[in-house]
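Let's start with one chain on its own, the form predicted alone, as structure tokens.
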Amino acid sequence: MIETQEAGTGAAGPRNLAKILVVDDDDQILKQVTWALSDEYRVHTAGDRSAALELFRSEMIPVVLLDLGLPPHPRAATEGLQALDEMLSRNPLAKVIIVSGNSERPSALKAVERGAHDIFPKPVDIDELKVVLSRAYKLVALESENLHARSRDWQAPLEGILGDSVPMQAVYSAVRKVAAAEVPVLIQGESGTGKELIARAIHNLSRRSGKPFVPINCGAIPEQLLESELFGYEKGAFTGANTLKPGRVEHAQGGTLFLDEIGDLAQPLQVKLLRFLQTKAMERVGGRELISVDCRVVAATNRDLEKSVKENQFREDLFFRLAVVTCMLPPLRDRGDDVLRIADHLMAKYSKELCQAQKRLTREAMEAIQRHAWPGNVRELENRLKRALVLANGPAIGVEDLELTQLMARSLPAGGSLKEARKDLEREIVSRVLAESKGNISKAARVLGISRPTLYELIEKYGL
């Protein structure tokens, strides 16, 4: 049976067919391509960048036909090029084919330089297009199979990071490449996505693996204490400094210094960190001697540092020093069936820790886990599962034990997008947990499995 939806809203075709996304602001072209391809592909269509990115992410579509001229600037290529960049950022394995006329040729060539797979001319010849699409899908399959095999081999070095979804395969590939390079790395991702685990994997796979891995959370230590934690202090440097104390930077000699939540670093310390990165030398608080330190710096943040740079909250020169290579971690909601694999692993782990017979998840619980937005990512999943294992009666864990009952009952509002529904859901969860915690930010952050700064951002974002 063929399912058909309006262009710009969804897809046509049986669900077991390969998926393709067609992005064009011309409804006639969308209908023509949908009709011509629906026997061989499940065709998703979108008329603008926002709708295209939402479908690309939620449906995990590997091949895209993209027109560069999209609203609100259909005569320019800006929207199309931005869509290309964001798609390849989310899934480097995706094959984006630019559909363009002769007048758009320069923009199409620019798109190829930025990673587009191919250019296809207008007007569209369907028979030729089918050949191009067939080749693109074969290439996607070969690359995915190769990355899947490599990710299986890499499970042990990645210290328990589970998952073989396409976004995580891209992460494994990036880790392997940057581990061998002696350059600073910036790991970006939402709170709870496993940034420290990725940093440890980079360290363990590098030539520095036999040396210390030294983490420090820049957002968890008060500003007035952070400098001495980082750089140490001399005896007598301040009241209470009764002995010389080396800092975390010195402890990382020969190894890796991991600066978590680097976006929370105060401006004066940003200057001192920049100086250290430039010179590979530092002074202890109260000292005058320059101490050389050979260590690799890996930083992580859940903030948009480029935005912080524009708002003069983070130094541009420090950003470029730290972000020589950037590794983006996908949120749990974008990792498909990985969430169930991680849940199974955590159930076995915590059952052993709690000396319990291993319990199982009910079908309804598994469906709820897959539908939940997981604003706290893996950390939130850990908290919910551990609490359920302690409190649940019987051999199975249900929706009620995970406290996801209200989320199962919630439906997508009429005319609303998946993105809007997730925002509503996130707002509802944060609001409810704040109410149950009676406004205690620390307690609410622990329940949600996120950091205090992230919770403050959500409170501000939703006006709670």
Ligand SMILES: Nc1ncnc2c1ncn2[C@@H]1O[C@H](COP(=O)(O)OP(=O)(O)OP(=O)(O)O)[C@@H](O)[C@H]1O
Given for the second form:
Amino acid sequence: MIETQEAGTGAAGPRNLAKILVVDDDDQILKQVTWALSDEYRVHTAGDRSAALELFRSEMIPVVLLDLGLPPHPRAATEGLQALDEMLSRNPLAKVIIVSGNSERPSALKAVERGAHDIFPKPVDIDELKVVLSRAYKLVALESENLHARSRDWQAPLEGILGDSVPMQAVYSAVRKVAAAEVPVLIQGESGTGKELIARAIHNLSRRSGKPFVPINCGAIPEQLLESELFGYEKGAFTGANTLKPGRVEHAQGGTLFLDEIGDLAQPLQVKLLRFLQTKAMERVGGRELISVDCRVVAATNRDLEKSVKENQFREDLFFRLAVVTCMLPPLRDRGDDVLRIADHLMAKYSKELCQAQKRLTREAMEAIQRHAWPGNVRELENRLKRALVLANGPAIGVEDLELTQLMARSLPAGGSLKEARKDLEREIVSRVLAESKGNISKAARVLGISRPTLYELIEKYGL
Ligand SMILES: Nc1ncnc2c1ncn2[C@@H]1O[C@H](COP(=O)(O)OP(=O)(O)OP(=O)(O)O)[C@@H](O)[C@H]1O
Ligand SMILES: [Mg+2]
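Having seen the form predicted alone, I'd like the form predicted together with the ligand now, please.
Time for the whole complex; same chain goes first.
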């Protein structure tokens, strides 16, 4: 993807000339074409496949003139066709124009079948060539603009939600898709991953955004109260019910009902909720009248709801009603550099709220933040930063202020020696940091505070 996008930006080099690569084993032709085109293009030349690919890659060249007969087989088209394949697999938007004599026409047609942009006859007529090239560059510009527009569309974070890591981009794209549909959505994710934030985003992007978003936490309200909280009650339904009170479901009329911690819902209420989802109608506690409510339901849970279904804790039919679409929120530790970006943002926000001068994170603090597993996810990050900003004295927030120092301490394995424990810990930390830096050795070495050769040694030693 990166390469494809760069095809557009790579179109202009120094002096703002677009780049072109001319590949031919005939020096005379290279000289002639270079001379004819260098007013309008930045011309790169290559005499064989490997030199051509090297330039294509390093210079990110969007348009190529390719002769198929290259050494070591100048009489056959094999080298040229392979070069074509390799270029297109690196950048599918590149325009490769086959320059061929009459005798090579069958091979040239084969090249077009394999994705070459056009065929241009030898001997080369420069004026005609210029016309063909200018069309090719226009197409490159158009396609890459199009690609940018499309990727902007689905990658852009949602309002109020920070992070542009790949797993979060997938979430944004899913949210945009489901928001427009009316189907129920089940949001799953560890605690503090932003499930409520996502639920609100779905509501705000839907056609119901002008109507209420009504959250209710099914885990926080005692079972006996939850029913009347959800469905309301009639006057006299029970002792103390002195007036009629509509429930949260009714409040959500026209809008979105957000059932948080749905996994905590007790069995009898699961039945009642299922009936409501099936009929779109409900009765208040102590009531006889069926009330129709048109609302969209979004539910969230930090439990493995499918497991609860298997263990008969959660009704299967209700699960399928709620989980027409599921949206899985990745834990913060799987979001790469998002954690630092969110930390930066929160530091600025809290400093303002606390009327403090903006503080910064020390380098060690940043590294500790990247290393930490964040079991409480964004909420934990919020809490640690808030506390640190209130308590820290100087202009910088360090590892101690975040209380991220002792997290690696642990007990000895049963019967193990200190040496073994050290080895285990080392292996675990190295493998985790490697995973977190997605195999980027330099980054992993930096986080671990060791040299790259040392890291390679450790990888070898532990067979990672
Ligand atoms: N990507 C994010 N960008 C900015 N803030 C976030 C992000 N994700 C979560 N937050 C913030 O973190 C806190 C926790 O988010 P939220 O309440 O949506 O999580 P949750 O998954 O519902 O957590 P819980 O399971 O604890 O209820 C909120 O203050 C929210 O604003
Ligand atoms: Mg929540």
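We call the rigid core the largest set of C-alpha positions that still match within 1.5 Å between the two forms. Numbering follows the first chain given and starts at 1. Everything quoted here is computed from the prediction, not taken from an experiment.
Superposition on the rigid core between these two forms places the CA atom of F319 less than 2 Å from its counterpart.
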